[in-house]
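A single chain, nothing else alongside it, follows as C-alpha cells in the form predicted on its own.
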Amino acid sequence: MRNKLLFFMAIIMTLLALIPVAAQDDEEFIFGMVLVGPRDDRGWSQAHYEGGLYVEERIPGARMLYFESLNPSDTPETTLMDVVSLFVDEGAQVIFTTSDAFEEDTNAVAREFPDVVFINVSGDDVLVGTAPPNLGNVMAQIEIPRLIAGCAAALTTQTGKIGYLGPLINAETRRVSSSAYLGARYCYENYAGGNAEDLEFKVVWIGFWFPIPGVTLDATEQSNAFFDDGFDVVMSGIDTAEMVIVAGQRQQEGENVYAIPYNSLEGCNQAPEACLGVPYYNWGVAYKSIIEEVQAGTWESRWDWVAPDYEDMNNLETSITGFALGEGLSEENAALLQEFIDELVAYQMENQDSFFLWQGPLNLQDGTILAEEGETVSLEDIWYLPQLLEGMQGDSE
C-alpha cells in the first residue's frame, strides 16, 4: 500500500510541475490542453499550444492549463485520467484532448466529469453516436492545404519523384496523404507540363505521429534515404520537421532538394531556403469559438469538420487552416501555385459538399472504384478512406 501511495504521489508531483501556475481569479475561465508531443515541436502539438495562447490573448480572463508529451514513450505511467483530474481540480471547464491517440480515453473520462466540456480533436465519437453529451469533436479540413502542398511539390520536382513521410496508418493519414497526391498529380500534368502517369509518389510510414527512438523509423534517416534514392522533394505527414533540416543540410552540400513540413507555421524555420511551404493549422479560431459558446451556455455536442476561410485561407483571425509559402518556392512556381489555388477556391466556393480533385474516375490502391467518371467522392467516404489511392506507392494498412 505504501509503495502504491508513493507512486501516486510521484505522478501528482510530476503533473503539477508541468501545469502552469497562476493566481486564482474569480473572472478566470480555465481550460485544459492535453498534447501528445512537446509544445515546441514545430508541428502538431505546437500548433495546438499556440491555439491555446490565441484564446488567452482574445478572451478576457481565459487561462490555459497544459500537459505536454502525454504518450507511452515520454510519460508511460501517466494516464489521461490523471491529467484531467488535476485540470478539473484547478477549475477547468473545457478540456481539449488534441490527438486521435486520446479518442477512446477521452470518451471514457468525459463520462466521469459530466459538468466539464471535452473536445477531442480529429475523433468521430459524435459522428458515430458513441459520445456522451459533454463531448464534442473538431477537425480542420487540412485536406485543402494538402492539395496545395502537393501542387507545390509537383511544380518543384525535377526528377518526378516525391517522397512522403507519414506517421501511422489510419483513415486520417490515408486521406491527408491522398489529398497531397491528388494535388501533385494534377499540377504535374496541368501546370508543370509533365505526364501524371510518370509521377512517382511514395509513402513511407514511420509508425507513430513523431519519431520515438527504438520504436519508430528514424525520420532523419528516412528523409536521407528518400533523397539518396532520387526523390528531390520530401513531404511530411508527421508532427516534426526532420525532413526540412535534412533538405537544408543537403542544399548546403550543393544538392537541389526541398521539403514540405506539416502542422505549424514554424515548420519552415529550421531551413527556410529548403522549404517550399507548409500546410498549417490555426486551432485558436475553433477553440475561441467553442469556449465562447460554453461561456454563453449555447454549446452543444457536435462533430465539426471545419473548412478554411476561402476568402483568405491565411487570415489568422478567421481561418482554421492555410498554406504558407516557403522561401524555397521559386517566383515562377509561386505564381503557378496561385493559379492552382484560385482554381481550387473557385471550386470550393461552389461545392461545399466535396473537395477539389476528389472526383472520378478515381480508384483505391487495389483497383476498387472510389468514384466513376463524373462522380464526386462524398465527404464521408473521404473521411473514412479505407486505402491509399491508385497510383500511390506505400502500404494502406
The other form holds:
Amino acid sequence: MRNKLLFFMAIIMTLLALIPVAAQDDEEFIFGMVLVGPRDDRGWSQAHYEGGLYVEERIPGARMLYFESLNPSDTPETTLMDVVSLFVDEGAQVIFTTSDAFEEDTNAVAREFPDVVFINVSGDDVLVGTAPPNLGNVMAQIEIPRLIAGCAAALTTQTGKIGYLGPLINAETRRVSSSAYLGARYCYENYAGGNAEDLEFKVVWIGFWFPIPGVTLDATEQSNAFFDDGFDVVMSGIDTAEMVIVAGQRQQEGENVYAIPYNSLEGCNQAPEACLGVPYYNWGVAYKSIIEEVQAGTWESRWDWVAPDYEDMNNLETSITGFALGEGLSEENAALLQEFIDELVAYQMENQDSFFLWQGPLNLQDGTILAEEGETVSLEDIWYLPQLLEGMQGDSE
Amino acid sequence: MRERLIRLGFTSGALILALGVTALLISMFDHSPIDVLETAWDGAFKDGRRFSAVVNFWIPLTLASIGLVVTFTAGLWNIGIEGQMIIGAVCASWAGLYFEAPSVILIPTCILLGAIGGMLWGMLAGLLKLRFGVHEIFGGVALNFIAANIAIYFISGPWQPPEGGSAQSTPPFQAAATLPRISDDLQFNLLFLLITIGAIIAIGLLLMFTRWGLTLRAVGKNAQSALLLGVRTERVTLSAFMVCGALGGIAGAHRVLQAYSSLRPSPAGGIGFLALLVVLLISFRAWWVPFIAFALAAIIAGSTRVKTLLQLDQSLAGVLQGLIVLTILIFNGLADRLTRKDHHE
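Structure of the form predicted in complex with its partner chain, given the form predicted on its own:
Up next: the whole complex, starting with the chain shown before.
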C-alpha cells in the first residue's frame, strides 16, 4: 500500500517538474500597446501599432495586446490605470504607452506595478530623474527626417510659402517644427536659388495631437486656409494626414499644391501624387530590442533618443526613422534632395552630439541667442527648445 | 398590484430585447455573445481591483444622477450637469494643487470646494433661466462648453507643470490629496462612499417627506398652478439647480482626486451625460439610482475589457446602453397605455 502511494507520488512529482519545462518551450511573451488614437489613423498611432506587429513577426511567442483611442474625447470613462491593469491581468510583461499624453499617468501606474516594464514614448521622466526603476523612455530622432522634409518643401515651393500644421505647443513640437524650418531655409538658399529672408514658414497649432471636433481646429479647414493664402506646400506635425487628402483634391482641380504628412510609412497613400514624401517612424526596431533585453534580463531604465541608421535610413530592419520619397517630388528635386541627404549624413557620421544645421548663428523667436556663430546646439538644448526659431511665424507658447 | 406586475414585465421585456439585439450585433461581428458576456463579467467582477474600478465609476455617476433626480422632479432638464462636474473638478483641483494641509483637512476641503463650485455653476444655469429666459437646455449646453474651456485654460495656462508640460494635465496633486483606500482589495475611498450613500438617502427622504420635496414636485407637475397656489417657484427652481450642481461638483471632485490626481481636459468624462440616461431610465425615482448606476458602471468596466481582449469596439457598451434606455422608454410608454386602458374599463 505504502509502496503504491510512494509510486504515485513519484509520478506526480515528475510530472509537476516536467510541466514548467514543457510550458516554457512555447511560452508566450505578452506586451501591451496603449494608443492615443485609432490604430489605423495613417499617422502616429498606426506607426506604433505597426511597431507592435513588427515585434510579433520577429520574436517567437510575442503577442501584443493593444488599446486604441485612449483619450479624453473618445474614451472619457477609461483611465490608463484601467487599461494597464487589464494588460497585467493577462500577463503583460512590457507595456508601451505611446503618447506624451500618457507621461504623467505612466509614471503613477508604473509605481503600482513594479514587476512590469513600462516604456513611455517621447517622455523625459528618466532624464528628469522622476522615473521609477521599471520605467524607461524612448523617442526617435525624427528631427533628421524632418530636416529632409523641410528641404523637400523648400525645393518644391513656387510661392516661397510653406505652411506647417502643428499639434499642441511643447518642447517636442517646437524642436520638430524648427528642424523642418532649418532644412527648408538651408535648401531654399543653397539648392533652390532663393533668398532665405524671402521664405515664409508659418506654423499653425490645432490644439491637440489630432483634430477633435469642437475642441481643436479642423485640420481639413486649416489645410485649405493655408492653400487659399498662397502656401503651396503644407507639412504635417499632427498625428493624422488630412493635408494630403486636401492637397490631392486641389491638385485634381488643377492647383499646383503639395503636402508632406508625418508618422507612418503609409502617410502618402491617400493622394500619392500630391505627396512630396513622409518622415516616418519605424518603432518596431526599438520595441524589438527593448523586448529582447527584457527577455534576457538585461534591460535597465534609460532615456533613449534613438538615431536613424545613417548607412541606410530607410532600412526597416535597422532604422527607427526615415524619409520615404513621395510621387509628388519631381525627379530633378529628388536628385537635389539626395545631395542634401548626403551632406546631412556626412555631418552626422562625424557628429553624434548635435543635428545638422543646428549650428550658430541661431536665434530664438524673441531674438535671444540660441547659438553664436560657430557654436553647436547640444542635443539636450534641442530637446528642451524653449521657443520657435527666429524667422518662423507662429506661437512659441 | 396588477399595474406593478405589468410594469415589471414590460421593464424586463425591454431589458431582454436590448440584450437580444446586442447579442445579435455581436454575432454579426463574428464573436460569440457568451464569450463577450464572460469577458465583460470578468472585467467588472473578476477581482478586487476590477470591482473597485466599478465602484470608482459608480460613485460620481450616482452622485450626478441623484442630483439630477432633484432637478427632474422640478421639471428641469439640467443638461448642464457635465459642466457643474467640471467646475467642481476645477475647484477641487485648486486645493489639491495649492492648499497645503494634512490629508484630514485637505480632502474634505477639496470636496467642499467642489460642491461650492458645482453649486454656483448650477445656480448660473438657474439664473439664466429665471432672469433671462434662457431655457436650461440651451443654457446648460453653453455652460458645459464654457466649463470645459475653463478647465483647459487652467491646464495650459496658470496651472501648467513647471517644466512647461504638455497642455494635457496639471502637475500631480500633493501627496496629501491622495484618497486613502479601504484596503488593497477594496481600492475605493470610504468618505466618498459614505457621502454617496448619504446623498441617496437624504435626497430620497427630502423628496418624499418634506415641504421642499412637495413644492419641487408641484413645480415639476405644473409650475403655473404652483405659483398661483403660493409656491415661490423661482426659489424652488434655483434651489433645485443648486443642490444638483453641488452633488455634481462633489462628483467632479471625486473624478480628479480618484481617477487622475490632477486636473485633465474633460475631467467629468461624460459621466454627467450618462447620469441623464440613468435618470431617464428610472423615471426620476431616487431609490433606483444606485442600482441602475451600478449596472451601467459594470457594463462600462466590462466593455473596456471586451475591447482589450476581444478587440470588439468599446462603443458596443454605448450601443447597449442606448438600446436599454430606448427599449425601456418605449415599453414604459406601452405600459402606460395599457394600464390607463385598465383604469377606463
